[in-house]
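Shown here is one chain on its own, the form predicted alone, set out as C-alpha cells.
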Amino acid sequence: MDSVEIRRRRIELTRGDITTQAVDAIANAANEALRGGGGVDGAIHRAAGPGLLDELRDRYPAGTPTGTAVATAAHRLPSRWVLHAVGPVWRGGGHGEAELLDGAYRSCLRLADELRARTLAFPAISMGIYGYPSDEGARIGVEAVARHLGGEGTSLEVVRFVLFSDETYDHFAVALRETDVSD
C-alpha cells in the first residue's frame, strides 16, 4: 500500500474490493439516472442489496447530473453512506471532462465533510467503461483530494483509493508521487 500525510491526514491506495471497505463512506462510480450498472456500481448495488436502488429511487427521482454526488445510506454494505459520484464519458477531451471528473470527486469529498465522515474510500471513477484515460484520471483524482485535505475544517482523516487492477494502482501510485503533497 502507497500513502502519504498531508496535515496528519492520509491519502491511501490500495488494490481490493471498495464493497468490503470498513470506512465511514465509499465513493460509487454511478451513472446520471443513479438505477445501478454495471463495473463499480454493479458491485456497489449486488452488495448493498435492494434497499440501495429502493433510497435512489425515493429520495433521487431524477437523478443527478454528470460533476455532482448524492448521499444514500449504506444499506448491506460495512460502511455508513455511499456517496454516488457521476464523472464523465470521455469524449476526446474538449468537452470538459477533466472539470467533470474534479466535481465528481470534489462533490464527494463536500457530502463526507457535511456527514462528519473520518474515512472514505474511491474508486477510479470514469476510468472503467466511461473510457477516461488512466494517467490523467488518477491525477485529477488524487490532487482533488490532496487539495482537499490539504485545506481547513475537513471531518476526513483517511481517503482510500481502492483500486480494482494492479495497472489502475500503477497510475494511481505514479499520480501520489507525482501530487504537491506539501502544506
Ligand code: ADP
The other form holds:
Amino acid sequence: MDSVEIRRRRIELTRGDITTQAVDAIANAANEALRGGGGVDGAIHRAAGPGLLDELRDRYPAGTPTGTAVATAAHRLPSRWVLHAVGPVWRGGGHGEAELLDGAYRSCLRLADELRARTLAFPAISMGIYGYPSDEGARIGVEAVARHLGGEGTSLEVVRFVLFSDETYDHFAVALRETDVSD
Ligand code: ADP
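Having seen the form predicted alone, could you give me the form predicted together with this ligand?
After this comes the whole thing, all chains and molecules, with the earlier chain placed first.
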C-alpha cells in the first residue's frame, strides 16, 4: 500500500473492493439519474440493498448534474454514508472533462466535511465505463485530495483510493509520487 502524509492527514492507495471498506464515507461513481448502473455503482447498490435506491428516489428525484455529488446513508454497507459523485464521460478532452472530474471529487470532499467524516474512500471515478484516460484521471483525483487535505478546517484524516485492478493502482501510484504534497 502506498501512502503520503499531508499536514498529519493521509492519502492511501489500496487494491480491492470499495463495498467492503469500513470507513465513514465511500464515494460512488454514479450517473446523473442516480438510479444505479454497472461497475462500481452496481456493486454498491447490490451490497447496500434496495433501501439505497429508495432513498435516492425520495431525496433526489431529479438526479444530480455531472461534476457534482449527493450524500445518502450507507444502508447495509459497512460505512456510514455513500457520496454519489457523477464524473464526466470522456469525449476527447475538449468538453470540460477535467473540470468536471475535479468537481466530482471536490463535491465529495465538501460533503464529507459537512458530515464531519474522518475517513473517506474513493473509487477511480470515470475511469471505467466512462472511459477517462487513466494517467490523467488518477492525477486529477490525487491532486483534488491533496489540495483539500492541505487546506484549513477539513474533518478528514484519511482519504483512501480503493482501486479494482493492478493497472489502475499503478496509475494512482505514479500520480501520488508526482503530486506536490508540501504545505
Ligand atoms: P464510471 O462509469 O465512472 O467510469 P465504473 O464503475 O465503470 O465508473 O468504473 C470506475 C472504476 O471503478 C473502474 O476503475 C472500475 O474498475 C472500478 N470498480 C468496479 N467495481 C469496483 C468495486 N467494487 N470497488 C472498487 N472499484 C471498482
